[in-house]
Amino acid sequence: MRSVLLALTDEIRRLKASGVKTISVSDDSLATLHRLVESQQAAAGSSATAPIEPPAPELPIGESRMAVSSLRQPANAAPRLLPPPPDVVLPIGDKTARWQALRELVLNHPVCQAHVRPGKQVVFGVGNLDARILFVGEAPGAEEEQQGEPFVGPAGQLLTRMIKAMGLERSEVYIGNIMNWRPELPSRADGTQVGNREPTLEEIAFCLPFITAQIDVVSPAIIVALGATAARGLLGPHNVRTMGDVRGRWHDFRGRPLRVTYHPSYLLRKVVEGKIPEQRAKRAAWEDYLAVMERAVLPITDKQRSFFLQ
């Protein structure tokens, strides 16, 4: 509860200081608002008149921090507030049964069956349980959404192949995501979502625990954090401002080698833009999947070493 006002008191500060002077919020919203401003009141004893405490510069998450300064809300984000991030707790049992029971947990949740568009799926992750590589993503998509499965659409089918070219099958390693919903966007009259936009401060605040689990169950030697969304959820945001501020080097996630690399889409997008040539967009992510493939101990040919190079 506290860390949903504190995101919103600092979104209003950030958008007062961009030169906003007005919002619109919805009537639900601010009742919504009303009732944690209550509550909150209420648990400290204080009078209606109280004010709120003044925000802290970092919320905590699970046993990550998170600067709630350092995220920025995107400008068309649907302003929906969500609870704080849930606390999960696993039954005892091997890893198959913890991972089930996860797995149900997220799917059923409330808050993420709420977000998702009838017709659609909240979606978790698969793979190995016993995977040595952990990939974790961004958000789902619309091919995601509707199959309910991670990285299916044209990013999937390109992390497909750059793990096929590591010498491994997808069946060998596991694939999350920060969020297990699709980040709403206003749709077509037939309730068709028209593009995606990248997860705010409080839905990857939410989320978080989520992956955080599937890491714990799966135990995974290395994680491979695709785009900068991801890499700020797992190593905090005011500590990635660019990909260049956290690619080429080894990160700690929870007492795990963690390597940044860039998301499957970003390269997609980027060539089809003309903006990277596609040999030299590939390479450069593929210079992080060696490093990945050195320290998981994993072969390396004179050949995998020399792909996509001009």
Second form
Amino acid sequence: MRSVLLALTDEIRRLKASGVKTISVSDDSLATLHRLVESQQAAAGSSATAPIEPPAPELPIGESRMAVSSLRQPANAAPRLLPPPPDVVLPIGDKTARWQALRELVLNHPVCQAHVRPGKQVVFGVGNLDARILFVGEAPGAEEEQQGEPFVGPAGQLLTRMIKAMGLERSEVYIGNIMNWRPELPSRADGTQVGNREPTLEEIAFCLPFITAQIDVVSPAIIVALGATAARGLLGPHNVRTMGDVRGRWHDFRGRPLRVTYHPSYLLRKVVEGKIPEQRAKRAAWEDYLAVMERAVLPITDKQRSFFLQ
Ligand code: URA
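Form predicted on its own already given; the form predicted in complex with uracil (URA) follows:
After this comes the whole thing, all chains and molecules, with the earlier chain placed first.
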């Protein structure tokens, strides 16, 4: 029952974050919820305010006191309660040493490890540690958790083309994600996962210190948030109901300018579903990239200015 209630509260949080203010619940659903809560209380022999289960233990970052097997989630379970977001403390040293220590922490963190399926990988950021532009995506997908690198699937190929259109190489920028694991969905019989889901606010909050620390280490001149989830993570969920709330202007993330643009997957989806013409969707995104290029004082040719204008 706990997983049902957790899934329900997650869904309500997600709806709230996406701007939904009211939901209607049928009398039947309410009665079912009451029955669930009553049966849980009866089983626990407890008062209405007693916790359903002991809270999840807090895991100090950098320590692996808890066996991963005790955290590993059954393949078909709903997202679980996570420990509070970790405090990231990096050793004193140069950028490379601090980045490597951070990478080790994240890749070996028991909570991250507990969320990857057998044979899959925790995904940490990649790129140039002196990058002036740092991209933040949402979460690894199937290809990324397989290869252990962000943005290597179809969305990544589009991102790489956009970076090249800016006159840069992928190796000149830094690319990370809000999440370090692929948010779980129920498995097929063979244990694989089909499709992706948005991370919950709790998952975003847990992983946020990891991308924040990467931003601090790389110290880019500009951050580009790819899509609403990255924007919600970096700017706060209450500031981002829709992309329209945040696109087209500069924001601040811990003293650095941040621009929000469409997630490459969204562009691919729009194009596939034909919701708006491919050129128009790509042009809208390209205008965000042009704004980033201007702010980064990158050269912009007339040809670049007119990309996707037919
Ligand atoms: N989408 C993301 O947001 N990140 C990836 O790494 C891949 C796809």
